[in-house]
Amino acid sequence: MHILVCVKQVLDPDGVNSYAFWGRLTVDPSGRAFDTGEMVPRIINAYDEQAVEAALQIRDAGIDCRITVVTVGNEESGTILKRCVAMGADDSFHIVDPGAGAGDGFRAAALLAGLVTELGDIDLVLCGRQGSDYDQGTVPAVLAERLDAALVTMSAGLTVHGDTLRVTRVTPLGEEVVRATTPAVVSISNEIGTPRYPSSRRMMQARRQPPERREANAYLESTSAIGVELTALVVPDVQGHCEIIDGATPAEKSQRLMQQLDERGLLSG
């Protein structure tokens, strides 16, 4: 079996929620991008991440296959790739898109979708849920659909048995299995578990390994967008009211807590 893992770098979420606390979070001359200079890292995206995890979790389970990683950005973006060799997979892939960044899922799964034609062997192909990003989560979709393949999401567990995909999905009512035959692309929730964390010696491994690149026009007939344009990022203008509730012990403070609800009526009804 041959498993193809999508990933994507992202700005670290917690770097940018602390710029957001602090009123220091800006939009960049371009309007399309947070200015944030060199102070907040670049990360693979968490939920992709977990993608790795459970691709590794079927070879433990005694599967015989082959974890191929990719990814579409820019220049930089192929240092992620390193961590997924380090974590366990076999080889990796850059695809350099001088378009990448610009939240088009379109145009990311139509570059997968060419990688994944060129390759010509994927049986399985795991994505993250969705970006920390633009939380579109459109990719494992649109995939599915150029790659006329089986689409299972918010995967919590898969096993495979053949050409046979028993996969656990997380929904708002509780877990959901449901069977899907290869090929196929199942989008991974945070329920799968904490990813591992790569040995030293698959760390030093990785740093000799470089991925192999590609080039977006390659799978593209234009580098245009081909399906979502960002025109504009806003920052909103959060603001915090705290009311700090005095009292000499804490059931006089909750009682005066208590009081203040009522007279605003939000304990009526």
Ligand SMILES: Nc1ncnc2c1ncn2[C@@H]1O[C@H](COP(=O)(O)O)[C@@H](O)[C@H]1O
Given for the second form:
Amino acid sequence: MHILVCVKQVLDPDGVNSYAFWGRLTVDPSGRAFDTGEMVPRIINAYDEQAVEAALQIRDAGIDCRITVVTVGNEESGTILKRCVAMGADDSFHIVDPGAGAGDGFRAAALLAGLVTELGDIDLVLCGRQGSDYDQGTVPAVLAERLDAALVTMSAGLTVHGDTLRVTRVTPLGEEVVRATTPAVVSISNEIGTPRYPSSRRMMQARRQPPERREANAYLESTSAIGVELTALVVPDVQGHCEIIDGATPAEKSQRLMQQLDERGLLSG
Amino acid sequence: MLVLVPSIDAGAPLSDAAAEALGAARELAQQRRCDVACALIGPNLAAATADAAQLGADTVLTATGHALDGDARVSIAANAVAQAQARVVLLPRGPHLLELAPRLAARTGGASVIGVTDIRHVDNDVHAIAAVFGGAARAQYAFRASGPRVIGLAPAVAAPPDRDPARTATTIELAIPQPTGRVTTLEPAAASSGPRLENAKLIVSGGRGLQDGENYALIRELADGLGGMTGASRAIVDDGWASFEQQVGLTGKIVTPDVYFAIGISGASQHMAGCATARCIVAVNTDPDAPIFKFADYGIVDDALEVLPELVRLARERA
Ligand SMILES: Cc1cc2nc3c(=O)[nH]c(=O)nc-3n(C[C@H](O)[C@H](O)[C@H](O)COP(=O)(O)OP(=O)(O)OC[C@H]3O[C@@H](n4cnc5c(N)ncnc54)[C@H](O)[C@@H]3O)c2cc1C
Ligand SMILES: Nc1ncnc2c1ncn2[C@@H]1O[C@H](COP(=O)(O)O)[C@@H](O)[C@H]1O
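Switching from the form predicted on its own: structure of the form predicted together with this ligand?
Time for the whole complex; same chain goes first.
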């Protein structure tokens, strides 16, 4: 079986959080991107690292499979592929898209579908449940539509049985189990567990195996957004209004807190 | 303008979320001078159909079917969009939003944005505004696809419209497609019949500041003592100290209690995305600079493991 794992480079969300907290998250002159420069690193979307892990777990379960990873992005975005190869992926593709409009999952999905068609033998596409940048989760759904494949989102684990998959999903009501036929697109949630850590020897090896390069215009003629275009970013100004409860001991502080809440009638329900 | 409600329980009325979507649709329809259609999917739609008409739908499209899967919902939705000739489609928040919005957009040559908190009119088109990075910032999106603008709404984007009990609508029955059989449910989620975190009036949540999974027992004791429910940050759900059903945040539950206790929780934007609209937030954290104090109404800067036993004692005394 041939598995394609789609991975995306994002600004480290913890870094963005710290910048926001210290009031230093600002927007650059284009009005469409943060002004964090090199200060906040670009990393692999955590859910996508978990999608690579999900693919490797299928191999560990004894399924004979080839695992290919792919990313769509600018020239620099290919760096995340090395880690995936070091984790155990067989090969990698970098679709270089200078027109990659930030946040246009429809464009990314069209390019990814182009590669799937070119490869011709993909049975299973694994994605993360959402990019931790725009929190949309567009790409897996649009890919499934474009490839006319089954779609299963929010997987916490999956096993392969011939040409069907057994997928455990996380839902707001608890876990559910579904069966899906291949070809399928499955998106992976963090409940799949911690991704394996590549050894330094494998990291060295991966460095000698650069990704195969594809140009976006091999699959799409236009260079602009095809779904949505992010036209402006705004950082909200959060004004704190917290009343810190004083007291000499934890007991005293607790006492005063409960009194405050009681006076506001917040504990009567 | 189409409001699409992808799943209604047998005989159930329209949810608050669907009513809010109709409110948003009516505001938009007035600006765009168009009608409001509402498509409903479920096994018995009589009550919901009457609701949709009374809350402002001019046309109600009904797809009456049992145990429909994602493939069926996309086909029905695409059919509804064609019938209503809808340029803008609004979906209320709900479990099907994540899959249905982008699939419908892709199927109909449109584009989608979910988690939309605001819809703007720009050059005779709509722009959608949604949180990014868990709420650290907001993005405005223009639609570049030629097809429908599919918008998944965040909670409380609009008020539910006033009800007019005399109002009726034209109804159109939509066909139910043949099942594709591509995805079959083997074991449904065992929905517990107990109270739900989303409806709780008081929630006590714990985070990594509890130091150890065993200390989560103190969170349970405080919640019990105050007659509330327990929540958790994703960090401790990942660590196995609490279950996924308890996770509050962007990728967990969105809760709206009167009081939310955040104990040993740093206050990352992705956590706050789930609880920021609580009436009152109480934070207990050893770090006076923790982000949570920016969102809290009351704060105690101290060790959670010393404060919790005191709070538990006081709660028991009150009871
Ligand atoms: C795409 C994405 C989605 C996410 N979704 C969610 C989500 O749905 N929900 C969620 O919660 N998170 C989510 N996160 C994770 C989020 O960014 C944070 O990492 C997480 O909320 C941190 O959990 P925490 O506050 O328990 O732990 P930490 O950040 O480790 O904070 C622990 C806090 O405890 C304090 N502390 C330490 N010792 C004590 C003590 N003795 N007494 C009192 N306080 C103490 C510390 O000062 C610190 O503030 C998501 C992240 C991403 C990227
Ligand atoms: N530019 C991209 N390149 C490769 N995969 C992507 C890209 N964008 C999104 N994906 C995949 O789609 C998932 C959902 O992303 P998104 O739709 O951006 O929220 C991600 O977790 C990735 O698996």
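Not measured: the values here are computed from a predicted model. Numbering follows the first chain given and starts at 1. Rigid core here is just the name for the largest C-alpha set that superposes within 1.5 Å across the two forms.
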Self-check item: Exceeds or equals 2 Å, Cα of residue 23 between the two forms, core fit
Solution: no
